[in-house]
Structures are given as C-alpha cells and as structure tokens.
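Below you'll find only one chain, the form predicted on its own, shown as structure tokens.
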Amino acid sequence: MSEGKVVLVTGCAKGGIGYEYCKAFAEQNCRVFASDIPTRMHDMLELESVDKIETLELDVSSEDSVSSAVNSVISKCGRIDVLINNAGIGSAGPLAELPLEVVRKAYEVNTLGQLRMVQHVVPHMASQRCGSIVNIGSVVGKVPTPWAGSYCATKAAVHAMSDALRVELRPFNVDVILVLPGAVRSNFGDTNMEKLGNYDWKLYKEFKEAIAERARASQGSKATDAALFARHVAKKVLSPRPPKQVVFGHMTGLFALLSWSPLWARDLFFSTRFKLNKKAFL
C-alpha cells in the first residue's frame, strides 16, 4: 500500500469513472484531489465526506482553470505524485455528417485536455524526480469503431502521446502508464444518447438506431463494474514497478483479437455489427 501519495483526478462527477478512481485511492491510503467543471461540482458532493478527498474546480479545456488547480494542489501538499487524466467526452456520429465543433470540442478536452495537464504538472514532478501521469486511452484507439470515429480519434492521439511522454520524461523519473479501458459501466453512454437528439442525419438517417446503439454499446449488462475497474488501475498505478499499459474490463479481448485481425475481417465485423452491410438509398 502506498504511503499518503497525493493524487490529483480530473473528470470526477458521480456516475463517472473518475468518481470511483477518487475512493478507490484513498482506499490505498492516497490524499485524493477530485476535479470536475464548476457546472459539476455539486456532483461530487459525496466525495467530500469520504477521508483523504478533497475536491476542486478544474476545466482541462481552460489553461487558467488547470493552472489554478494545479498551484493550489501543489500550495497545499507541495507536490503531486499521480495525475490520473480521465476527463473526457463523447462524441458518438457518422464522421461525414459530425459538426467539426463537436469534434473540434472532443480533441480539446479528451486530448489537448490531458496535454494540457501534462504540461503543467510534470515541471512539479521533474523537480522532486518522480512521479507517475496516467492517461486514460481506449481500447478502441487501437481498433476504432463506426459511428464514433471522432471519439477514437482522440484517444489514439492520447495514445501516440502517452507513448512519446513516455520515453521523454524518463530522464526525470516520471512514469508514463496508459490505461486501456474496455467496456466499463458508467453514465457515459446515457451522455451520449443525449447529446444524440441534438442530430438530425440527412445522408445517415436510415441508420439512426445503428448510431444510437453504438453511443450505447459499451453499457451493456456485461460491462465491468466502475468501482472494480478503478480499484484494478490503483493498484497497478500504485505498484512499486507500475507497467506502462493497463489493459482490463469486458470486451478488451475482443478487441485484442480485432487489432489482430486482418483488416477485411475487422471491416465485415463491424459493418455487420453495425448495420452497415447494406447500400444506402438518399
């Protein structure tokens, strides 16, 4: 067990993962930082009268708003020892249809949000020489789905970076540990329903409900629990020799076997899956 790390969460409203990777390191003895927007703090109320957490107005889209965090973190406990970057949001769509906003706003918290924390936490870090910056990937950054193109994108540019940091700053001591979730149960696919019913799809609108079950599809009774998933990442994180990926939850091996696959096979599984072996008519 670890002795009193300071951990600082970013994405942590309840319902989230983020949320049970706060309990399940003060579980480990951790003095927990829970963050989220300020529109969402009143979400992570319960978090509050858990010991060793404490919680803070964080927006990973905002450099002010990191910075502020950041310091205060550090004015308090005069260092941070793990950042653990989950903040993240979905954007579920065909990619030909998909407002550029919307993905525009994807990269900007799920990717440049996590760099963004990076880079002002690992000057902390590079000064006490040691450290440990998760970021939260995906399995389907390695193997991206349809009607989440945009999605998988971010997280397999979280992946491409998160394997460069990792050879960069290992000449500070700072480890680098990517997170490869499967599928987890969360509040993410009812976020992504929502946001949903804000599209009308003109070339896709007879494949309506095969985008719908797909911002759906990684909530199913089979899903991993959050509470589980979060402990198992804790405890590898934690660990006296962390690895450098953490693979874990229902569906990895399917996917596993997918990167594996030849493309032809990995285009028939998915077209069928998701309704897209068929010929559209305008």
Second form
Amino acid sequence: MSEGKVVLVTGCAKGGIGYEYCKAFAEQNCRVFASDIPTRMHDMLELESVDKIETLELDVSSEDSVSSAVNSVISKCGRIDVLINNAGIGSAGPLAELPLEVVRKAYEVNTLGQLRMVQHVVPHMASQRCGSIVNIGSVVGKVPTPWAGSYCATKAAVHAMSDALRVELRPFNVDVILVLPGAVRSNFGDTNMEKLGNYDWKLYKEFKEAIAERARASQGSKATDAALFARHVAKKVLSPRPPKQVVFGHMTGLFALLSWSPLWARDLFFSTRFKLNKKAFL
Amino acid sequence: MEDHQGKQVVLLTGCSGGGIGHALARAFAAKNCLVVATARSLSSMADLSNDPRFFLQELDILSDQSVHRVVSSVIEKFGRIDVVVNNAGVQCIGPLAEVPLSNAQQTFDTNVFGTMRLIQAVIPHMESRKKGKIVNVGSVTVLGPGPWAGVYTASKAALHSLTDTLRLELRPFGIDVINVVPGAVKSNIGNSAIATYIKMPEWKLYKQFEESIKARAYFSQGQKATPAEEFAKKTVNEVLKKNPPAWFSAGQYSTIMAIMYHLPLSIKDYILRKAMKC
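What would you give as the form predicted together with the partner chain, now that the form predicted on its own is on the page?
First the chain shown before, then all remaining chains and molecules of the complex.
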C-alpha cells in the first residue's frame, strides 16, 4: 500500500537517524525527499544515488526555506503523504549556566521547527483528506535527565504539541505519530561533545566529567542500530492503521519504568547515575 | 541594608491584580514574609502600593536588564532572596496548524525563556548561601494535552521538564526546586487569552470550530474554578515547609488530570475531544 507514497524527511545528513529514515522509506517503495540545511547538503550525496530518493535544501528555522521546500515537493508530486519531522540538535550543559541563546536555539530547531513544518504541510494533507505527520520526540521528553535539560525541554514540548495535534488533525483524517527513540546509534553524542568543549563551567567545574558522561549516554555499546530503528519506524508509519506512538530502541524499558515511578525514585536514579548525590564543596 | 531578621524574602513575578501571582503575594505576606511583588507595570498592583508588607517592582522578564536591576535592588534592600516564584505566564489559544508562529514564540519567550532568565539571575546568589527555593508555576494541562491550547501546553511541558532537571542539578547547592501545578484556578488567564486571540487572523481550516476554540480560553474559568486565594494559601503552606515537596498540585481538575496522565492515549483523546468539542 505504501507504493509511491511521497515522504519528506528533515535533518538527513549522514551519521544521523534521518539518513536512515530516507533509506528505510525508499526500501518500502516510497518516493523520498531527503532534506537538510544548505551547509550539510554534501552529507546527503550518497542518498542521491539511491533509487527513489531526491535531496533538497530545507532549514526548519526559516519560513522561506520551509515554504520553498514544501512547494517544490508539491510541484513535483502534487501531494505529500508523510512528513518526518526529524531535524533536531542536542543541547547539553547545566541549566544554571547554559547561555539562554543556546537554550533558545535548540527550541527554535527542535520545537518551533517542527511546528513550522506542520503548518506548511497540513493544508496539503487536509485537502487530500489523508496524510501522516511523524514527530520525533525522545524518551527524555517524557522523563528529563540532568545535564541536558534544554534538549529534554524541547522534546517535552514536542510531545505536548503532538498530543494536541493528534486530536486537532483528526477531523481532516491526518494521522499524527509521535516517535520516542531510546538510545539509537548516531553522531549525536559526538556533536554534543564537540559543543561541550566550548564551555568552561563556573559553578559546575567539578561535575565536568558527569556532564560529558551525559552527553555520551545515548551512544553506549548497546545503542540500537540506526538502520534497524529506522526500518521499524517506517513499517509502523506505513501500516494501514498507524499507532499513535512508536517507542523503540535501547533503554526504552528503563524510561517507561521511570515515567511510572514517583519523582523521588526518578531523582534517586538520576542523581546516582550522574553524580549529583553529593553536596557541592560546602 | 535594612534589618529583616528571620523573615523569608520572597520574589514573585506576574502579580497583577486578579491573577494567581497577586493572591500568592498576599498569602506569603500573611505568613510574615517580606514580599517583593513584581509585574510589567506598577499600576496593575496599585492596590498593594500602600501596604508596607510589599516591596513593589516593575519587572519585564523578557529583558536581561530589567531582571538584573530587580534582583540587585532586592539584594541591596534585603540582603538576600530566599524564595523565587516564577508565576508570570501567558496563555495562547488556537489550533496548532494555524496559530501564528509569532504568538507561539511570544508564549515561549515569557513562559519558558523569561522564567529561565530570572532563574539564572538568582542562582549565583542562592548558590553562594547554599540555600534557596525556586518555585515554577506549571499547569495540569501538561498531564493530558488537549486541543486548542497546544502552544500553551507545550510551553508548560517544557517548563515542567526544565523544573525536573533543575531540581536535580541544583540539589548539590542546597537549592530546592518546586513544581507548582495549578488546575482550574480563577484568574485573568481567560480574559488575557481572549485579548491575544482576537488579534489573530481568521482561521481557514478551522472556521467551523471557531466557537469551541474560543470557549477553550475560558475553560479554566468556570463556576467551579478554585478561588485564587484558596489555591495560594495551600501553595504557600507547602512552599514554606522546611522540606518542600518536588511537586504540588491543587485546584479544580487537578485530580482528574493526575488520573488522565496514566490513561491510554485513545481514552485520553476521546475525553479531550468531547470536552473541547473537536
């Protein structure tokens, strides 16, 4: 049934999960539009050689860029069946000291960027009376962790928006699917670490190692393979009755347990895991 | 510096008359605290101006300068800040597919980034005393986000998330972080939501839902909404405890929403669709 479905994916540079979504949807015979910001276009070169995949420039934080990308998909295919709202950036560091511009930048891409995409795609899907919007959240959107508060908050907002959107788009027969990846192998940890290198914490000097540990936390040896993860999501999204949520990947069981635990138990877990269970230099 | 031995210095945002912040300010004063009540304009707190228990300040949490000015003037006057209550917030009504992104941005600017700005400004001071309480005012809507207020709920979801992280990260410094989660409490939120709403462009896809969208603005302001004074009194009791709770929820619908959080999505969606006529 997925024959010829038109799929638009954001954030598809090599190394990330978006890249694998493109391949997974192409395997299912969809017509895939892989997109990323202009400076990352060269990281999608290999995708272009895959049958059924085309690449295009799309910056989710720019109104003009989103509008022209969506229009170009529409002018080529006349429709858009699936939007994969995948583009996102990490944002690690203690909230007390992370510059507000950095917190805001993560929100602009991860949260507002998704909403901007939704606003441009919905009119087409509503007039078709069908379509699927797939928002990529995270297990940490449900259970926030220390040292990545800014990222967790952007994903918590994505979860809330997706819940509201699912009800609001039902009258137009547009499905909204929230994906909650656990630990999935990608270049996410490396990118986070690179950014962390720029900071010199004042209050949190002695937590430096714990902060770095958090930035790498999703990239342990047991992290789920990104290609495997993407195939699972593509299959669920393209099924005749797609689920409201797809929760998949290493550590999703742990986070499900934490989301049902009382706050004190959650706090105990995280403060032990990330070395917050001591009083600082009193 | 004046002598204010033994009294807790409490700084609150969003204290305009009629709102929850105003009621909280009065409830803290009734508990013998030194209350710094702030709002965007002094005139909105005029009824507190002749009462010596209140130190009134104009504060725009969107401005770095304003935040630093107020924090320094409080420390200069009282020598410390024991409790900060981040109550200032705005509602944003409209379907997500059409709500102007500029409105979404403004909502996050106030509810999330404004709150963070003040928190970042007071932490170094609280850290130096290894003591302090940060109270963030969230919303029960986060426990079951429904239609027509997606932006608002998302901003509060982000705030809940930040509150959880802050609680963990500030523990080593002896700073308590408390998430206060109001249900339906009588306030100005309905009127101010409508004031913003009427300036938005006409809906295209959602024309036929116009009435139910508008009704969402007043959903929390029904006959049975909890009076702000009652909510404020309970909240202040919890906040001033020696070991305050990490989470405190009260007000109409707070129990229902706590149950909603644990329901399967399909049942949640069904209830919210009926309640919000979507």
